[in-house]
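Okay, so here's just one chain, in C-alpha cells, the form predicted on its own.
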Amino acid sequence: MRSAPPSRFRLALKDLKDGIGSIYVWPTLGWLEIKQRYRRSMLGPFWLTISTGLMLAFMGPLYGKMFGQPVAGYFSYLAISFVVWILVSGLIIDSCTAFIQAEGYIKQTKLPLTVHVMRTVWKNFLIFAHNVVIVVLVLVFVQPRIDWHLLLVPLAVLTIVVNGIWSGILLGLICARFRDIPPIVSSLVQVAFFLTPVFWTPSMLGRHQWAADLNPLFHFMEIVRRPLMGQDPSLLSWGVVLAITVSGFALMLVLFQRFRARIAYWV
C-alpha cells in the first residue's frame, strides 16, 4: 500500500530546512554576487564602505547643525542609524527580487526555493558587514558606555537578518506573481527613510514621540542602536519585533506552502 504523499505544509517545511541548511550554496552565491559588482575594482566591495564613510562624513555636521545637536553624539546616531537602515532596507526591497533574479537557476537546477532567499539575505549581511567598520570607527572616537547591553547588539541584528527570511520568500513570491509590486515597495521604502528616525530623533518630536513608536522600522533600528549608544534596551521595541518575527513567519508559511509550487511558473 502507498503511502500518502506528503502535505504541501511538509513541503514547504521541507524546502525551508533545506534551502537554510545549503551552507555550501548560498553564501558563495551571495558573495560573487557582490564581487560581480565590483569586478576589476582595486577596492572590490570596500567601496561600499567608502561611499557610505563619505556619506555621513557631510551629512553628520551638517544635520546635527541644522538640528542644534551635540556633533560627536548626533554623528554616532547617524552612523549607527545609516548603516542598520541599509541592511534592513537592503533586505525589503531585495526580497522583492529573490527569485525574479533566480530565473535562470529555478528553471535549470533543482535546489530549495529558499537558497535562493538566503543568497539574497547574505549578500545583505555582507554589505552590512563592510559598513560596520564605520560604525566600530565613529564609537571609537565617541567611547560610549561599555556594559553588558552590548551583547544584545549581535542578537538584534541577528533578529534582523531572520526577519529577511520570512520577508524574503514572502515579498518573492507576491513579486514574482505582480511585478508592479516591486517598484511599489522600492518607493515606499524611500518615503519610510523619511518617516522613520534614521537622521532626527524622537525626542524632535517632542510631546508626539508616541509616533515613532507606531513605525515598526523604528523598533528594528533600536535594538540595535540603543546598546552602541550606551542605553538600555527598550523591552516595547524587542517585543514589537518578536512579534513581528513571529506573525511575519506564520503568515510566509501559510502563503509559501500553498503557492511554492507555482513559483517556477510565475518567473
Contents of the next structure:
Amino acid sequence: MRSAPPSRFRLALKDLKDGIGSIYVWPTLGWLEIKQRYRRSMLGPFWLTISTGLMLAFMGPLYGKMFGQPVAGYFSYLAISFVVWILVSGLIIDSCTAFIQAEGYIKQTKLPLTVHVMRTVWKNFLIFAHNVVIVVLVLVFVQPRIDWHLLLVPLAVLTIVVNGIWSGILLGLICARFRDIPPIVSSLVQVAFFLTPVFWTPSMLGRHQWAADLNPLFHFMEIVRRPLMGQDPSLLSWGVVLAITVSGFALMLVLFQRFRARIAYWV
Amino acid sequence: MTAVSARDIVVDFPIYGSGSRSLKNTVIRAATGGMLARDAAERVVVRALDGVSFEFREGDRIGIVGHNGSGKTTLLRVIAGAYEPVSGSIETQGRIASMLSITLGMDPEATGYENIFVRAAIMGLNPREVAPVVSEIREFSELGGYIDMPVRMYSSGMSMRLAFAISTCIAADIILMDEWLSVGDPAFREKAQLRLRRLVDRARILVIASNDERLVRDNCNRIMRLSHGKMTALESI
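Please give the corresponding structure for the form predicted together with its partner chain, as opposed to the form predicted on its own shown earlier.
Everything in the complex follows now, all chains and molecules, and the chain you saw is the first one.
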C-alpha cells in the first residue's frame, strides 16, 4: 500500500515552494531581526538610513573632487550605486549564514529550509527599503528623465532580490558544510566593492571599459542605476543578469536536491 | 487517521573536526586521492539510530527509555521531521506538537507579546488564529503587564511560564516530549500539569522520552527500549 517515496528533486522543489509560501513566518522573523538591532534606540531602523546618508555626505564631495566630476551628477550616481550595493553585498554576505544562524530551528522543527533564506532576503530588502529614502531625496534634487524606463527600476530590484534566494540556499548550504567559506566570501565582497563601479564609473577606465563589463555585479548595479540616471537600459546588462538568475537557480537546485536532507546534520 | 510508521531508520551524525570540515583538506583529499581518500572514507560518524522500525497507532502512549546517548532525543527529532534519516523511511500523519525545546525561538530582546506571534507563526498559525490564543496565553502565564516588556526583563520562572503556555496552546494529534514538562513554582506547576494533562489526553499519540521508568509506566501503554541506537524492545504494558 505504500506509494513510492517522492524523489529528492521533488522534495527540494516542495521545500522551495512551501518556504516561499510561509508568508507568516519569514516576514515576522526578518522584521524582528531588524527591530532587535535597534531596540531601545530612538530612531530605530532609520539608523540604517542615517549611517548610509552620512557615508554619502562625506564620500560624495571627496570622491567627486578626486575624480574631477561635477558634484551634483556624481553625488546622485554615488547615492544610487551605494544603496544598490548595500542590497547586493548584504544579500551575498547574509547568504553564508542563512542556515548556520537558524541552527536551533533547523534541528527542532520541520520548517522548510527555504524559510530561513527568505528571512535573510527579506531582512536585506527591508534595509534597502529604508535606504530608498536617500535615493528619493537625491532624485528630488537631480530630477531624472521621466519615461517608461523608470518602470524597470522596481523590476530590477525584484530581480536582485530573487537572485538572493538561490544564492542564499547555495551559499548557505556550502557554508554550513565548510566553515572556511563565510570569511572568504566576506573578503571577496569587500574587494568587489572596489572592483565594481560603485563609486567610480566605467567611463573613467577610458579604453578599458570592457573590464567593467566582465564583472557580473556591475550588471546587477546597472539594471537599477541606468533608468534612474536617465540612461537607456542596457540590453547586455539585462541579458547577463537573466542568464545568471537562470543558471544560479539551476546550480542551486542541483546541490539543494542532493544535500537538502544533510543540512540539519551540518548546522 | 493519525499514525507514525518507521522502517529501518538509520541516523548517522558526521563528526567534523577542524580537519574534514575545512575546505583545504577536502581539496587536498580530492587532489591526492589514494591514501588520503581512505581518510575520507573513515570519517568518524556516530550511529545514533541503527535500523529502528515501529508502528504507532491512535491511542498509543509510547515511552522511550534508554541511557544517555541511546538515541532517544534523536528519535524524537526524526519523528518531528527535523532530521531526515540517512536510510529507511518514516511517515507521519497528523499535526505534530514538538515540545522538545519549549524555549525555541524565544528572543530575549522581543516582548512577550512579540514572542507569542513568532512562536505561533513557526507552529503554523496565521495571525488570525493567533489573536484568540494570545489572551489565553497571557492569562494562563499570569504575566499581566509583563507581556508588553522584553523577555530579557523576566525572571527565569516567568520566561519558562510563557514558553510553556505558548507550547501548549494548541491541540495536536501527536505530541512529542523529551521528559515530562514541569515549570514554575508549586502553585503554577499544578495548574501547568492540569493543562498539559488535558492536552496529552486529547492527543491521539504521545511519544515521550524519559529516564524515569515509573513516569513511563504511569503514563504510557507501550515502552520502547533503546540501547546504543538499536531498539531492543517495543512492548505493551
